[in-house]
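Take a look at this one chain, the form predicted on its own, written out in structure tokens.
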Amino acid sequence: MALVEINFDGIIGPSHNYAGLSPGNIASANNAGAISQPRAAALQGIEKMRANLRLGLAQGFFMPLDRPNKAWLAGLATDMANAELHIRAAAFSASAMWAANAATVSPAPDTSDGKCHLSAANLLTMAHRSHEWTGTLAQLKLAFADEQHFAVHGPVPPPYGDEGAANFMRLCPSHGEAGVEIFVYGKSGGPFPARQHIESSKAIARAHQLDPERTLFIQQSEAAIAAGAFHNDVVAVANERVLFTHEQAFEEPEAAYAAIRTKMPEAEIVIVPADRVSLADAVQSYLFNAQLVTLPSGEMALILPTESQSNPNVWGWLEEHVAGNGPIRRLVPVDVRQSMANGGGPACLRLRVVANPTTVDQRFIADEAKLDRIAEVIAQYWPESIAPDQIGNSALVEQVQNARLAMLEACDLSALA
């Protein structure tokens, strides 16, 4: 069967807010306390999916998770009415919208049993994300229930943190061919935590039955983490044979490049020099937190946030690359400002799954008509705005829960309620 890359975007949930819960995420910290716009945020995400469909790309989506997470609160012997503010905010977080953190995915050509393996991420480094995996796992098991083609795994157990595909890359001649899987882990990030533990990466590689000769474990640069690159996908992204990376993405870059070329000699490594685009520029613009995709024409395009276009250092380098003979031939800016303000760009919003779309539960596969229905629900039910001091408001909680239920019903996914 023909295998293609499907980008599954997280629909931005109705509880989207700026509580500033993520140390090391510069945008999240800088916008803590601001008023969010859940309706506008979700509609921006839908427009990004529409744009991908119109580029000829396969597109899927995931539902928002139930918020507030009452089961998690109950485990802490509290509820929304009585919890401390930081616990209440963590229970209400809409951060599951960043589907790149949902799981790590190894396509069938890379695994010894010929199945596509998905491991839900535990996200245990951050309290507000540590309770996502139960809802995520339920959704993955439903979307990828075909056991002939998929194997869905639970998360790596504590104490080893795993952040999913945000710290994972795959290089291959084409999506449907065997590739080299690259797990990027952290050791230290100066004042900020390194979220991906090497033991989690090793465990996932074993669970996914990967060939050790086609698997790499590379350390993320401590300087990059300290600069706000809390995930590897803030400083590097890969697609088919191309690795697009900042010069300071990896702790030992030359060793990393040599290891990649040894395992995949045809790999094309595009390095953005620090003297042209600083780490600060990369983090501010989310240049690398972009979707590097192969269009039906065979050309590669970079779907990147409009913030990259407004950064002269970043945009100047990109225009030079496209004008030259580099592998990226097209730049596609998209407006995801509400997500960006909370520290997530276009790449954060999607989980890449290489599969035949017919083997996926079709309720999770997007087309224009489905996106129209989803947009109608968002316009009708999503809150227009949320201020941080509203998070414990019972009327808002009821609105958020009703909005999600309306979305599940519209997508015939009430089984996830």
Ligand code: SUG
Second form
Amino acid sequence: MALVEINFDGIIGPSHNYAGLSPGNIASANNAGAISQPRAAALQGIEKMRANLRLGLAQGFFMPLDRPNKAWLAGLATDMANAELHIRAAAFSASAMWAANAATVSPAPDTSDGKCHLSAANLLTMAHRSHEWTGTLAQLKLAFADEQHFAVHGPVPPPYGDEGAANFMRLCPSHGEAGVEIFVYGKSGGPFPARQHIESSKAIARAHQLDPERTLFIQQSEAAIAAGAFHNDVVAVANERVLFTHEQAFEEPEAAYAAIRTKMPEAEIVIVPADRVSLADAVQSYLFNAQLVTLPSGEMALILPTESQSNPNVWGWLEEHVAGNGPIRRLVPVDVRQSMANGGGPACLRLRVVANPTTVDQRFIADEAKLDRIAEVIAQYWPESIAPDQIGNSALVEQVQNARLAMLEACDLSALA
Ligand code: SUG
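Can you now output the form predicted together with the named molecule? The one shown was the form predicted on its own.
First the chain shown before, then all remaining chains and molecules of the complex.
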């Protein structure tokens, strides 16, 4: 079977809550203190996976990580009962749901050893995300254990921050052919943290054995980060030969487009102008945090949050594009509001891996029956709601831990316990 793009979605964990942990992420800040609905959140995620399966796309999933992270708390010489509030919240976060931040993935056609390389992201800029990589790495090593086809790397060491595929794009004639890999880094100095450091991007390009002739390092625009685009995937997304981007995504857009066209003349760059959709509209609607996918028919679809449909500037631009000759032929709104309220849209929830699905551990590959089972576990075990002042509550901690164990068991993945 040929190489195909498989989207691995993070199952939204039972501790999903709104603790306002991510400065620079406007949704997270605006919803700090709100009551979350983990069960509804996780079921929204499952519905997105089902919808993608029905579109004929290959779908996988990752398990939630063990929360609270007791090893991390122990490293800080504390535990859930005694930790200060902000540490407790950081230990309890379900943030591993945003699988786009799990790793950077270079498919086999791009690497000199012909393997698909994955590097777990260190996520070190945000405390609550900085301890994800241990659980993530264990999971990647299991899912992609076939060493003939995959090479799984640990994270880049500190002090260089790495946010995984959220600051990475790949352009290629088709998924199974060699492509141009684009690393988008930020420079610090603005009002919000720039999470992706260029040294991490370069280290990953070396570890993945990429051809420097087909690798680009592009600076994310400072204005975009200041407007709340804490990851590049809030303002740009690529699929095959199409780059769909906001006019202000890159610090030097014209130079960026020229570099892309030099490396890949057939690239089609669709630019949304700021006078039609402002950076504020892009960040509010998450128009670009969409899954730009190639359907089995060969047409491209944009799987985007319902928030985009409710924004008249955004929806107006999209309808015009689809009515014209643009490469995006279909718009597929999905409801992931619970995740969106923490700044995670449809694209944040998935990690793209181009591979032959038979080389992946089948326990991580979705079909309708498996999603039914997963949804049943969620309905039975996931908390209905979490208020921020419940985060240290021992009954809730126990419920969250048991919920995950039930999910691992249902998916035959208790090895990850
Ligand atoms: O890292 N939100 C995540 C959202 C990640 C989105 N991912 C991509 N753009 N690929 C973040 O800021 C909020 C958690 C809280 O506030 O409780 C949070 O971590």
